[in-house]
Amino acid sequence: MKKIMLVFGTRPEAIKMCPLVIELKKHPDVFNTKVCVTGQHREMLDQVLNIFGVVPDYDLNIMQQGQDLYDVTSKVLIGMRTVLNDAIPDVVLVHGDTTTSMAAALAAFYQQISVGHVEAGLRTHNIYSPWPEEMNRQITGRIACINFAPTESSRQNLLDEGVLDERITVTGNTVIDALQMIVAKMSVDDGLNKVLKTKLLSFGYDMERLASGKKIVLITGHRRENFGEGFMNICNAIKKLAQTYPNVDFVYPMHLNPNVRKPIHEVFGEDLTHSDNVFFIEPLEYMEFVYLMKKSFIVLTDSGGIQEEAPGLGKPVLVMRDTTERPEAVEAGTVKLVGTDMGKIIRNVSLLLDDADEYRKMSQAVNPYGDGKACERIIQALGGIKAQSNQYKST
């Protein structure tokens, strides 16, 4: 029996790893599955754990107000020493590009425990964009001996870096597994939809507004590289668009980071309730967010995961970044990069609102991130892969 430990600490990681936890635990005769969370995000992490019914075996609980990357890295690294000494897993699975993943992979390496990298091979090839995620994923990739690439493009990135082909499995992205699980629940449970609508109302947005023909532009933002001028440009673009399109609702669940909230208040004032069609609401739990995304018309974001999720619901995504580690979405036409240039944001949102053909092209493009069976493929690979000391081609 293989001892598998999954380590994650943020909401995006939890969304993408919880379906894998659930699938692994369906095979107790093959896998002894343990979960360690770091608490890099605390409240948002716990919300996702509750939705999927995942109970961690270990919780480092590292979250502290005002902590920086030095704090997160050192706390995860030291905390994982104790966890790994206790659990002694055969494989540690980490996800994507967070500081939790990078530090947990390094901790496993220090104990010569094999690392499996879920969502491996994403690259911008610019270590400062996104920062620190690009370097996190590259470091994790150097440590990992088992690579679960979501797409052929990600696989090719790994091959270009000298990773052996037998160390790579193309799986699709587990976020589609998670999304399909949640959407399936919504499709058969009218009571759940009523609860979600009520919750959104309590957060500050009334879904009944859609009955009058209004459309929603859903906005999210949290990237460090956009702090300061970038977020000021984003907020000014939203303000201008809201004035130009009074029949469109701009709904912005605000990230908790003060660097995100400060420019919102600078542009819109301390009282954020004065606008007729701009709604600043508190962060949503995952299920409420999926419900709102499903009802939206356009998604404007600097997130990574939403570039994968929203196209699965037929929603065009405008990405407020200059680079993306998900070029497949750009190539497929489901995503367009608009950066944080105020004029570019306004032009591209306006184009989708005004031009039905342009909207149709993006909304009907095929999502390149899989069919919702990524977890099954990962488990099949784990059942047959033996860790090797070197995953790179000899030079």
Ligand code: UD1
The other form holds:
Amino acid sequence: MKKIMLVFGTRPEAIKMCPLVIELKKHPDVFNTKVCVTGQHREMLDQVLNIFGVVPDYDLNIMQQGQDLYDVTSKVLIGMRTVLNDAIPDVVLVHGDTTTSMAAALAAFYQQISVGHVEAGLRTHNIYSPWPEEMNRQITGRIACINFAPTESSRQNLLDEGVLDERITVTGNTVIDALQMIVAKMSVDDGLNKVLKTKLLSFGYDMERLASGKKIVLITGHRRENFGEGFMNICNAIKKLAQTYPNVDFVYPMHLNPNVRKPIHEVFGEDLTHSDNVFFIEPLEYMEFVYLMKKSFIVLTDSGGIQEEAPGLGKPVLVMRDTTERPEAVEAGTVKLVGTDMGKIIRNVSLLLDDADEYRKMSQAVNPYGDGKACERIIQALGGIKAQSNQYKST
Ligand code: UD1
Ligand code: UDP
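Next up, can you give the form predicted together with this ligand of this protein, since the form predicted alone came first?
Now the full complex is given, and it begins with the chain already shown.
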């Protein structure tokens, strides 16, 4: 019996790790599965745990308002010492590029516990973009001895760094497993769509507006490197676009980070309910968000996970960043990098709203990130792993 501990702490990690928890727990004869959440996020994490019905065995509950990177790193590292001493797992699984993942991987290394990295091998090779995520994923990758790369190009990045091929499994991204679970629920349950519509109304957006021919531009943002000037540009671009296109609704579920909300208030005022076609709403539960994404015309975002989900739903994604570690959808033509320059955001959104050919080109459903079986592949690979060995080629 292998003792596996999954450690995660933010909304996107939870969305991508909960399907794996569910899948692992289907094999109690092979895996003793434990879940530790750091609580780097609180409300936004709990929303996801509820949807997937995952109850953590350990909760470090570290979140504090306005926390910085030192707070998160030190609290996770210290908190994990006790958890690992108590649980003594054979393998710790961490995900992607958050500070939770990096610090939890380090904590496991300090007790010589093998680390498996889910969503391994994504790289921009620019340590300040995204910041601090590129360094987080490189450090986590250096510690891990088992790598679950979502795509062939992420596998290649690891090979280029000298990782042994036998230590890498290409799995697809577990976000597609999560997305397919939700989409499947929606397609068999008509009542669910009505519930989601009502829930969205309670959040402040009425889906009935689409009946009069309106289109939705769905917006999200949270990247640290965009704080300040970047977010001011983004907000000013939304304001201008909303004036130019009164028939388009700009719907923005706001991340809870105060650095995201400050520029929104600076540009749109204290009372955010006053605009005719800009809707600032609280962060949505995953199911409502997927529903809204499906009904949207364009997605404007700096999110990593949304770059993976929206192409599968046939939605063009304009990414408000200068780099991406997810080149696959850019190559397929459904994702485009537009940065945070106000003029460039306006030009690119306008192009998709005005030019049907341009829209058609970007809205073909492609799914380079997986087939919904990533968890299955991870579990298969976990069954055969050799723990605690070096993953690099000897020189
Ligand atoms: C974190 C991750 C980022 C990931 C993002 C996903 C790091 C350094 N950053 O960034 O990689 O892409 O999550 O969303 O790991 N807050 C709440 N409630 C919540 C969540 C956040 O109030 O449920 C507020 C708190 O004031 C908190 C602040 O947001 O201090 C920042 O949270 P933090 O996790 O440090 O940064 P994110 O920007 O969310
Ligand atoms: N998401 C959500 N509710 C929202 C906004 C996003 O459930 O209001 C989901 C979205 O579908 C995706 C994930 O959260 O799976 C992305 O999270 P975020 O953008 O915060 O982080 P990133 O992926 O950039 O690390």
